[in-house]
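Take a look at this one chain, the form predicted alone, written out in structure tokens.
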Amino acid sequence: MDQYDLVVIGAGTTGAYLAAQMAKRGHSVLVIEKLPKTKVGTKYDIFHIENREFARLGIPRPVEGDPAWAFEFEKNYNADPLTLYPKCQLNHVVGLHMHEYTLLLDAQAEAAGAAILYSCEFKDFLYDGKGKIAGVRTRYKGREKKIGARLVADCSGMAAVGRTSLPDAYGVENDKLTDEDMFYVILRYVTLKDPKDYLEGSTFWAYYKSWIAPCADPHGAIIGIGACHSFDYAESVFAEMEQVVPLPDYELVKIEKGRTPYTRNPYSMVTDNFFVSGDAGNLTKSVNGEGVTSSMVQVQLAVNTLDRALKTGRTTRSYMWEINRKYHATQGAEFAMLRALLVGMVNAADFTEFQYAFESGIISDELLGAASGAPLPPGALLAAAKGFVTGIAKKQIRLSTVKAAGKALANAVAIANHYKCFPADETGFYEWTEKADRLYERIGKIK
């Protein structure tokens, strides 16, 4: 039986990135991928990475002419429901072809020393005499193949085939995603009929959770809609939006449908000889469901601990616990906070109130910038609060909406502070999870 320091389940962007980072540190790494190489990363054609992330994460930066490169833009508009008061944020974004970029990351992992077995499907874990993970059982070339591993990482995407195969009480939650735990995304690739409508940037309508953005065809665009519950519900929201939003005239080329996790990540992402990342760990941004770079951020936080664990032979839950602490205190707290804010605001405000918030400046450039990670200027929240008071006086905003917004803000602060106080070791973890559950009950989900 082949033996490796690390077996990674899934050769998508997260699995390839983790494999490269660990192979660079001198570990023997095998990535197993159930799809053939020609099918990896084909769920969507186009995805986006902010330009600053390439250097920060140490990942390849394709340029025009490369197979993975699709387009670039800097103007990002956030629009009111009627698109009368769009607000522009400048942020350099690079559009990439998912399949080609995934293969680029796979090649980077192989160059670092990792091996990749395509068309190799995870079936179950192997366990040692003490009931601890000792490798994986797979299906490869029509036959069972057993592979030994000191550590197994589940980067298998939404299916989370590793995490959901864990025994109950093994140390990481093994629940499968339900229909209500997902964000349903429909992408319309279109050709724009009038040259005056060709895009120089993207526009996002928060009220509809919809957007229009460039695509690889300079004469085309991607019109996207995302919603909870189902694809049918997403289509009903899009039909409503089309009656109001002045979309350009277009000819439909194709439609892509997919889902992303839209729920919290497991409270612990490590246990004995096991680590979970990417969509398998629900590591998506609360504001848009994107998870490529957010998963890489988690990997960056984890690799030094994983490296030490393998070098010292201490791949236990307790030794790797600091991965949980580091993540929850930083990106985990941020995502939990944004989720609480988004759920509260979207569920509270109606069409007229959303429109007034843009028109009056309650939704300001400063607040939108902060939602994208920019520092919040002093006085921005006070200005928004004054805007709410004025809106109530003018009967443009209901008092109940303001109360709901205040509750959302309080919930956001509470959940963020709770994540930042994640226990330094396993002591107190049970009490921490109980309080987190209560906070999430208060936050609720997007309607």
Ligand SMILES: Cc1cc2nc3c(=O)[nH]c(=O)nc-3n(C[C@H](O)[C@H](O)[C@H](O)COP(=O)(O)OP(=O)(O)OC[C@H]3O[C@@H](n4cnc5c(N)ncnc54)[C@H](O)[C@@H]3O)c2cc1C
Given for the second form:
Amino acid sequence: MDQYDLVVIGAGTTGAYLAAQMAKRGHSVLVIEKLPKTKVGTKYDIFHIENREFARLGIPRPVEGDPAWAFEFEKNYNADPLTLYPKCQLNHVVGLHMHEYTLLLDAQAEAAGAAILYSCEFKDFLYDGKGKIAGVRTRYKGREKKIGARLVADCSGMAAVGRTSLPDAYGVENDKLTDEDMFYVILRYVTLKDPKDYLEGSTFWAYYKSWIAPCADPHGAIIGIGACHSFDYAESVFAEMEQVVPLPDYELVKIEKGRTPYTRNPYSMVTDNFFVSGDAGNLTKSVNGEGVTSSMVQVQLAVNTLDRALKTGRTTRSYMWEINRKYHATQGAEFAMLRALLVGMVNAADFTEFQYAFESGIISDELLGAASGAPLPPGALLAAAKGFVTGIAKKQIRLSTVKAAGKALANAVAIANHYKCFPADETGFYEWTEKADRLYERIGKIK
Ligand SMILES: Cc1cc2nc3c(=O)[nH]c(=O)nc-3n(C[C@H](O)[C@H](O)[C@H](O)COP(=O)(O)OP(=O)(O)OC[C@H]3O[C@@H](n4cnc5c(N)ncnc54)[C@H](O)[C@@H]3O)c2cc1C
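For comparison with the form predicted alone, kindly provide the form predicted together with the ligand.
Expanding to the full complex; the earlier chain stays at the top.
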């Protein structure tokens, strides 16, 4: 039986990135991927990465003419439902082809020394005499193939084939995602009929969770919608949006549909000889369901610990625990906070209130800038609060909405603080999860 330090399940963006990082540190790494090489990353075509992320994460930055490059833009508008008061944020975004970019990352992993076995499907774990993970049982070329590993990483995407095969009480939550734990994304690739409508940037309508953004064809666009519950529900919101939002005239080229995790990550992402990342660990951004770079951020936080664990022979839950702590104190706290705010605001505000928030400047360039990481200028929150007060006086904002916004803010602060106090070791974890569950109960889900 072949034996590796690390077996990674899934050669998507997360698995390839993790494999490269660990192979670079001198470990023997095998990635098993159920699809043939020609099919990896074909679940949809276009995705976005913010330009600043390439250098931060050390991933290839395709340029015009490269097979993975599709387009880039800087102007990002946020608009009210009627699109009367759009606010522009400058943020350099690169559009990439998922299949070609995944192949680039796979090649980077191989160049670092990792091996990738395509068309090799994970079936189950192998366990040692003490019931600890000791490798994987796979299906390869029509036969069972067993592969030994000191550590197995589940990067198998939403299927989370590794995590959901873990025995109960092995140390990482093994639940499958339910229909209510996903974001349903529908992308309409279109050709714009009137040259005056050709896009310079993207526009996002928060009220409808919809957007129009460039695509590889400079005379085209992608009109997207993301919604909870189901594709049917997403289509019904899109139909409503088309009645209100002044979209340019277009001809439909094709429709792509996909789902992305829209729920919290497992409270522990490590256990004995096991680590989970990517969509398999629900590491998508809580504002928009994007998960390529946010998963890599978690990998970056984890690799030094995984490296030391393998070098010292201590791939145990307790030794690798600091990955949980590091993650929850940083990106985990941020995503939990944003989720609480978003759920509260989206569930509370109606059409008129959204419209008023843009018109009155409650939603300002400064607030939107802060949401994408820019410093919040002094006075911006005060200006928003004044806008609320005027809105109530003018009967444009209901008192119940203000109360709900206050509750959302309180929940957001509470959950972020709780994540920042994640226990330094396994002691106190159970009590921590109980409190986190209670806070999530209060936060609720998007209606
Ligand atoms: C329509 C849509 C648009 C999106 N746009 C963006 C965007 O613009 N930016 C962004 O950051 N995110 C975006 N996302 C989210 C993003 O696609 C995911 O978060 C990201 O691709 C997750 O990568 P991953 O490597 O964790 O999982 P995946 O890309 O799903 O890779 C998992 C791999 O594991 C393999 N696998 C599964 N089961 C097995 C098995 N049994 N054995 C072996 N291998 C297996 C799969 O074949 C796959 O290759 C979008 C999602 C959707 C649906």
